[in-house]
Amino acid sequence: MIEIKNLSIKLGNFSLKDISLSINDHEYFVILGPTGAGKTVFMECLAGLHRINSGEIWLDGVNATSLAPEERSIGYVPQDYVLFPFLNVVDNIAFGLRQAGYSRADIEEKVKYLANLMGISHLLHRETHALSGGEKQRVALARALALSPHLLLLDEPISNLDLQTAKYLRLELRRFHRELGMTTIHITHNQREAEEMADRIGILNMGKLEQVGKPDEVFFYPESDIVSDFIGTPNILKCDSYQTLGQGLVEVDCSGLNIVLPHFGDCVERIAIFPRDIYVSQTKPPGPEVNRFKGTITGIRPSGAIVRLDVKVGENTLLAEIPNHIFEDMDLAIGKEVYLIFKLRRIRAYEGKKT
């Protein structure tokens, strides 16, 4: 378990403020947040690499706050993994090995259950420099496993993967956790990243934790303006209904617009669409009604590269994003008439109240 307690730390021009955090055993913990936020100072911070001003690091009932790195049983793997340029694959997963004076059986053993853990028995004799991407991620995975600590931290693992060797890689982290069992915190700037993979989401903002909670409490309860605007102003609408369709599908009437979603489980209580997955059109699409609505546009606000619309249909008013240069192509205005299309598999849904 970690505990950190009114941490704070001035580095130049930036600061982390005062942030109190409690990760429990064997969780998946995502700090989420944008650019800048402090994200990689904080776990720099967890990772004993800054001293802090003030505060403490609990690790497993120890105060950590002023080991060195070497002794805080963390492994680290930094955004760019910084392997070792001059050793091959074995190497630099056996060098902490090695370092901690492990005999060489032990070290072959450890090595060799890594890289099938891993995947990557047959890269074992590789230069580091002739790995893909995703083979570098391995790679500094199994490093940073070699001494078997207590807590992983991973900063941005996937953002310099492309997206193909992204989704697989989501999936193998969540694996490694489960079969090894170990309280990991990762930090990333995506979203979708973060509800895939975390059991808890910190969102941090300009050095300040803002909200903390599983990724449907953090999606449906934002707990202030800064978080409601950084997930994305999702449209959150009230079930007053529900029934099943079969086949995975569910039914829900929210203030007289009847929505059809996918979902397995209870009733649901919320759904959620994001600004950005609904369609706008003129004129009537072609094809089957469900969730195709007519509206009436009552608000116009360009915002950067994107213009957000105020559309009122029926008793509820839902805001669609549109692309600039789409916008500048259509003839749009306070008052007239459009069509709404949401997107079946971006709708999210919420089936309990938030405890």
The other form holds:
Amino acid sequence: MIEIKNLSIKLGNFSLKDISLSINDHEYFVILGPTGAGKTVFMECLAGLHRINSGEIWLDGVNATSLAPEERSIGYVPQDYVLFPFLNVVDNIAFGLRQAGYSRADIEEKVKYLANLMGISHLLHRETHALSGGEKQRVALARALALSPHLLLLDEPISNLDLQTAKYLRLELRRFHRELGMTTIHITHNQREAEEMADRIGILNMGKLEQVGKPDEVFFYPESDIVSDFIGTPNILKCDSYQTLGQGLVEVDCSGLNIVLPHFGDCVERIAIFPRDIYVSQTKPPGPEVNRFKGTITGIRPSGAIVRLDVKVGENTLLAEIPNHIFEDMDLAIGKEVYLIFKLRRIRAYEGKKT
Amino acid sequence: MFQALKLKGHAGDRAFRAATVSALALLVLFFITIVASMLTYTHWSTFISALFSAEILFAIRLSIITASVATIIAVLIAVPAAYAISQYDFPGKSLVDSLLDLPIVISPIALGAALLVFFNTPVGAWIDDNVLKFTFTVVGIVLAQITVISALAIRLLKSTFDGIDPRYEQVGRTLGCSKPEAFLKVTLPLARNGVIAAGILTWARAVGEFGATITLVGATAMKTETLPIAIFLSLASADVEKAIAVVFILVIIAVAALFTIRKLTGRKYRL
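I have the form predicted on its own already, so could you send the form predicted together with the partner chain?
In what comes next, the whole complex appears, and the chain from above leads the way.
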């Protein structure tokens, strides 16, 4: 159990303000926030690399607030891995074990085990500068895990990797976590990554912890505009009735809108759809009437390469996004009527807070 | 003539290139000329006999020993000092930082004079008489060299430590190193090339040290006669052959030092 009580720190003109958070044993906790939110500083505070101005950090029942990094039993993987360039892969992984005075045989066994788990056995005698990003990542991870730390800190572990490697590493990281069971804090600015990986998410912005919760809770119940902005301001609708249609589809009634979506389960409390997943048309589109609604434009807001439209449908106001060039080809104005079509597969359902 | 500055297009490019390259060529030619003039001045046989004279062999040995001892002491002090000035904040840091430039810029003879004056104060005289004899001894040569090279060593090492990402040490700490262990096992290996380069450059500087040395220990043949002092003594007694022999030894030492550094660090370290 990790408890952070009222942590505050000021570094130059940047600060973390009064952060309180508990993280359970074996939890995979993701800290999500935009660049410059203070994620790395927060992590460095946990690792003991900064003296905090006020507050306390408790690690497994021990007040670690003033403990040095080497006294905290923490595995730390910094953003660009920071492998020791003067050591090869084996010696990097074995660094902590040697430091702790393990016997030669123990070190060899542990390194072998970790290399197998990470799938880097074939790299053990390479120099670190000859490794790819994904390989470096694994070596850094093995090095951090060698001492079986109680807490693993991952600073943007996936952000610098190419898409393919990143996708694979998300699964791998969860696998290592399942297998080794250490409490993990992972920081990222990527919302998809956070949702996919986290047991719980904490949203950090401008040095403040805005919201903590399970990925679905944060997504469907954003507690502040900052959070809902950050997760992409989806349209969230409360559902009043629920009916199974078969073939994995359900129909819900959201304050007058009958919406069909794919869902398996007993109930749907809320649904959400991203503005980019709503199709806008001036004329009545052909095809089935499913998830097609007529509404009136009440607002037009250009925002970079896209234009945001507020569309009033019944008693709901929905937010839709269309690319600039398409907007220019259309003849849209406030007060005009448009048809909206929800992309069926992109509608997300939430069954309600699990107790 | 100022018309040339206004040349447009490729003509301007070419003129500028010609001007800068000429400056370079002029300087190179100058150095070749002065070295070549020494070659014309001496014969191979007299050069060899001068080189292997007892006096020159003594000077070579004395220079290498004193410079090596001075370098080891200077680097041992400069490594922690440079680390402190690179990594820590303390009151008066910028003042200390500027003070450290003084021994590099100031004339070595002034430093030697300052040392000599110090050993004439009651405290200095007491040290000289009761602890270790510095004035006019070989130990004094080492002290004079350390005085001249330590600031240079700190300067070079500071830039090495400045270039090391502190996160390496931080990761070392999370892997169980105490601060001193992290320094020894992480930072020092990272600084290895920089430390070696600083050692070689300061050593070469110590071998060439003249001003502070002669002021503190005088120029006694076969006693305090380092290589630069040997040149001075040879010229003073109009023995040009011998002076030339020593000049070549110093050139060879300098070239070897620079070559080693270049091999080691890939052109990174310059004076």
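Positions refer to the first chain, counted from 1. These numbers were taken from a predicted model, which means no experiment stands behind them.
- Of the two rigid parts that account for the motion between the two forms, one contains Tyr221 and the other Arg345.
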